[in-house]
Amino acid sequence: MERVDHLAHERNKSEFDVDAMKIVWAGSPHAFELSDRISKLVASDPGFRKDNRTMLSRKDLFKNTLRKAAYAWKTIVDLHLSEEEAAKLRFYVDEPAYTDLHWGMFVPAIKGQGTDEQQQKWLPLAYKMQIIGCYAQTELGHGSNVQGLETTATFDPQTDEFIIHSPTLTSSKWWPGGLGKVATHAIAYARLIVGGRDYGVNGFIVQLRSLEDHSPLPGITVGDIGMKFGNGAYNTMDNGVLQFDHVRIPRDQMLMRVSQVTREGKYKQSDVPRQLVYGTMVYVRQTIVADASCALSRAVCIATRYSAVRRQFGSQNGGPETQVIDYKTQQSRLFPLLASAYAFRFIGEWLKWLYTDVTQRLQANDFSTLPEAHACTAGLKSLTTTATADGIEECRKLCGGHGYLCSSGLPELFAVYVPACTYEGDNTVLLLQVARFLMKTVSQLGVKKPVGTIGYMTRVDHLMQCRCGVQRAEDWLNPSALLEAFEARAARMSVACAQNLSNFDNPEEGFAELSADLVEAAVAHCQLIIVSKFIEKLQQEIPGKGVKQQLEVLCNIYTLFLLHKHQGDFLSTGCITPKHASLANDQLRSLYSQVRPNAIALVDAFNYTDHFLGSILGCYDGNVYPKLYEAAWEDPLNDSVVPDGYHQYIRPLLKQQIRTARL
């Protein structure tokens, strides 16, 4: 097929430098030219093909994910590959695995959790893959409420074990991935009992499997728990189930970094405090906001380009039709996931610096930040998958009849990370912690003083009073405007929902109550997090022709976006009027055609390989037709002319004898 590239006259519309936008969205010169040439390396290796996976049965699939995780495992040490290269090639190789639980759960658990002899131990092992682990904490009957688990862990003196048991059906283990089919061992939570006494949940190393045949151990009954939503997808993940029945492990393979069991069977607290095991969590959900940003961003690619390569209506005498991409409605819903995609990238950017200053301040025993940073985590591990499932949705729909095709990448995407608002803290439940962690900062007002991102309280008196001074629709792009209004919102809904609660004598009856009204006070406040990160990132020195202001625009659709969205909340606080919300819709549409002639461009600074985005409506050089066409005769239905079946079931209906019935 001839090389078409559709999308050059967009291409060459660009107002700013793309190359020095692709550093940008990298995060420096060195993380790209990393993701650069890890991505062409794995896009170039037919060992890493994934366009059939659609078409595979359950069987098939899973197998051909086997093999690519050992092909990842072969060449990773072939080419003597840095720990932080081979992350990227898992990355880039886009198949969940039971590596992803191995390399992004188990080896962290034991390096928070785990003793330095126990690290010792486990980690070469871990490191080598000569061991592989999973994560199994959910179970049947709870996920989020982990201090529900059911799983028991009993210790025997006169063995020095601990007996892992599976008391109830609804006590099995059951979704973690890689446990299914591959897992050797796990890192399984469950109620330490010691002398009669339950001390609460705790980790536990367990070996599942043999090492010489992959047969289960006695007392272990594991398997797969079946087909999940979607073709492909998450279907190449063995999320499994699994119950102990009185399982022996010796004890000191409990992870004993911050709690101990003796040898004589008293439980003690080591001197490392408990804090540092969140630590890990904090850790696990700043990674899940930059797969935010990496998923949405695809999904965004995709429409976008489609959107500039599909026409339809509006021909003039003869002329060419309208691009998609002009229609005032496509981008008024596609320009904000475009810029929610930005904005995601630079608050994950954030959380890895968030990340790296509570280790640095827990080691010191500081544990000033860690309320803080566990409830922003939370709140942007929530808001961030949530927007982007939804938007990776609103993607397939801007790509018409299409995007329902398997062909555009966009089903398949969409089913591989919906899981990601559940996992790790289902989104609601984690709002309501959120919402817990402000309504304790509004209590403790003039007490304690509020710091980081929950700073804005320290004005909240003027907050609540502040009166918005926009009188232009251009007034909208001064920050401090913006700012200001999202700050008086984020204060007004918590101090509205504090006010509520002291109406109720049992708290916990007017937390429930009110949890709505709560979660909507989370969200506000985590939507000002991000915003203000956003606009905290444009006061920074960036390079590059045009790119600076190519940002601003993005950061203001953002946030006009979000401003228009949730107006019922601006409006009934009294942070804005009618008049500032038509403005502030005024100035959005006006913005949209400034993003118009850079939208291509934009994607492209994404820098992704058509093998990673893996769909023909956002392939680079927008020759989608053609590509749609082939790839229509690859299905096996195509084999053959004449379909298995016609002579037992199409064919006699055909040749049946019609009778006229007589009256």
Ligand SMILES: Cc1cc2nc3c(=O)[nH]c(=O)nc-3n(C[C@H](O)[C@H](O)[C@H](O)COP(=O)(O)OP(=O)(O)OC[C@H]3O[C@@H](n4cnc5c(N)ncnc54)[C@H](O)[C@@H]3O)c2cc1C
Given for the second form:
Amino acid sequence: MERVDHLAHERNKSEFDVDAMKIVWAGSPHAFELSDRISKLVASDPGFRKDNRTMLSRKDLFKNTLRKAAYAWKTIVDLHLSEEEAAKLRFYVDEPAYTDLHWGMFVPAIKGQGTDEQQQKWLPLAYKMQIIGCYAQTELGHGSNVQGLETTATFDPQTDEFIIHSPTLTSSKWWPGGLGKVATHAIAYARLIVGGRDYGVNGFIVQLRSLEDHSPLPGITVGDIGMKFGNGAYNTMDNGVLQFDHVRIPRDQMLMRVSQVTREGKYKQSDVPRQLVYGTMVYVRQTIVADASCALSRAVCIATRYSAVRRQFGSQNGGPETQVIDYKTQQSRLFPLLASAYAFRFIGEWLKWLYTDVTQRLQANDFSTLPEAHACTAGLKSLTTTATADGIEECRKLCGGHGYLCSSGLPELFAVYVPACTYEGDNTVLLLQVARFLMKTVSQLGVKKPVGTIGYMTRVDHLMQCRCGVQRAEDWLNPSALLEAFEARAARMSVACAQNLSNFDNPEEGFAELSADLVEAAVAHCQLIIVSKFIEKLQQEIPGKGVKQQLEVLCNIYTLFLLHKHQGDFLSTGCITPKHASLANDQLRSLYSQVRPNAIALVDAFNYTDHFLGSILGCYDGNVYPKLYEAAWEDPLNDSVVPDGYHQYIRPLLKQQIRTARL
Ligand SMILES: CCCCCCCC/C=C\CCCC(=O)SCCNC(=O)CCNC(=O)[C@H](O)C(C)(C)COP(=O)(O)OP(=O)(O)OC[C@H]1O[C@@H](n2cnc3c(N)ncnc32)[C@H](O)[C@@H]1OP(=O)(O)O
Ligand SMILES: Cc1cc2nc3c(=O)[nH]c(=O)nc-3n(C[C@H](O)[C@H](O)[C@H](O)COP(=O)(O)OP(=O)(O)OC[C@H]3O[C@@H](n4cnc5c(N)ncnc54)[C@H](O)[C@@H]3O)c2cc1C
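I've shown you the form predicted alone. Could you give me the structure of the form predicted together with this ligand?
Let us now look at the entire complex, which starts with that chain.
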């Protein structure tokens, strides 16, 4: 049967080259070809089916995840996939699993913190999955405060070993993904104790389970921490608990790139900064930013397609009702999210570049950009994950009642995504790190020249007193006007915090007292980074009919939407007047009308297969109602017409009502 495209009329309206936009979204023709090929490979293989996840019990769900992970590995090996292709395949399988932590944290931790010899020994085993690793840092009593970890690693010079121990209940490792039921090894973070002295937290490679029968090794107590938020969702992951009872490991299993312990029991610190012990977190925060655009764009794709299918009110002379996407309120909620998905895509690309740059510098013993890389990865991780989690929930509401069905894909997407606001650093704690960086920058103005993303502070005198030159709504399309408003707001908020801090005798006390304001200053700074990198991206040549114009519209929507949402900051710092704010809002409305005919094509450019989207509301052909109707009948509750439990619980009730009625 020929498939009808219910969204064809929408696709015909678009004013730009969608195929060219697909390449911009993917990052390059090579990246597009790779994503396209691997996503289709996964979608066409029934072994990767995922539409029954929300109905399985935890045990069945978890076993199914183990099956899929093994099947994915077999596919990777059988097809001789490259590292890049294998990573894409895992991405499109789209199921949180122990492999995420093995490839995403265990391997990078050994690469970043291990010596050359340690890498040579452990990486080949990990690459072939002959060992499976996890990242065991967080404890029951301490997550955010890494310096507060309690697990100890005490050097025993007699045997040339470390004794890994959990001295208290609160020192139990708690949360590590893959730890609960699968990992054979962990990078365990513990306080390094040598000669009775505490040298702070360091990573150690510890074997947890037998490679023969998977039983925990002596001294190891390990298990899963239990069900998490939502059906299916992150419950495919075995987040675990772990206690060490004087577990001995050879000295050479301490990750020794940052500091070393010699055979004689001498502690030595390398020339590299101690903060590199936190290096794996910087790496993962950068990948999380790139991932935010994927999660948000999925939700936006579903909500946009469904908004074009769904009609309510406004029928004229018996004709069709209005598509809900034509309501200005729907547009003002949806299009900023569409623009954010693109903005996060480009900031993710830029952050990847920054991370690669800092890594190369570190290898050449240039540590100068490390504080900026830490501030950018921490701040952008916080900003993009918060906006994405909120955005997915907004997309669910944009889909009305049907968005609440699991078959819309949105409840599961939200449940899987929302812990990103907490893991790899609680979002508020991370913004406080950015605030520290900002306060340090302001306190050193005139002594140290700010560069990179903080370079705008060199013009602080101008930014403290400049006046917005916008006179008509269209003036807000001028990138210089937008940039200056965002720079002035960020600079003024930071300087105000620094001035308030100077009123405290004890800076730490002042920092704690003003922390809510400091977080807002950090948000203003991070929003400026995203806006400025989007504008920079548009200064490049971008091929394809109408592609650049569409991106300009999206960039302006993203920027003016932020200005509108945070107009309190802009007004209270005197960067703009109420008249400017009102003109910005006028311009925003006009931009929504420009994006409207292109909305479906702009989400088609994400090039998601129906399998990856996992949503009846977001399916490519827009044939929503028959699919919803069919899916309802597939629910196990509809296996029988009369439900189990009828004779036990319903019939007696009804009988009782009959007796009462007769009385
Ligand atoms: C494609 C692969 C994808 C893989 C993705 C897999 C995803 C799987 C899903 C989930 C995985 C989740 C895994 C985890 O959650 S692991 C645990 C993560 N834990 C955290 O993030 C803890 C957060 N806490 C911290 O990072 C720190 O405790 C802290 C908040 C930064 C505070 O640390 P500390 O007390 O030591 O620091 P200070 O504030 O005193 O700062 C001292 C100076 O150090 C600088 N600093 C801090 N951190 C870093 C860093 N990471 N890099 C560089 N520099 C750092 C800080 O700025 C201070 O500098 P100064 O110049 O001011 O002295
Ligand atoms: C799904 C999931 C997967 C995870 N995977 C792993 C893993 O693989 N490996 C691993 O080691 N860990 C993992 N974690 C743990 C995770 O990294 C921590 O939960 C996270 O770092 C937050 O720490 P916390 O739980 O201690 O939160 P807390 O620090 O206890 O936060 C509680 C509240 O206190 C606030 N707060 C804390 N400190 C401050 C402060 N200084 N100032 C102001 N407010 C503050 C926070 O903002 C938050 O509102 C995972 C967590 C989750 C949810």
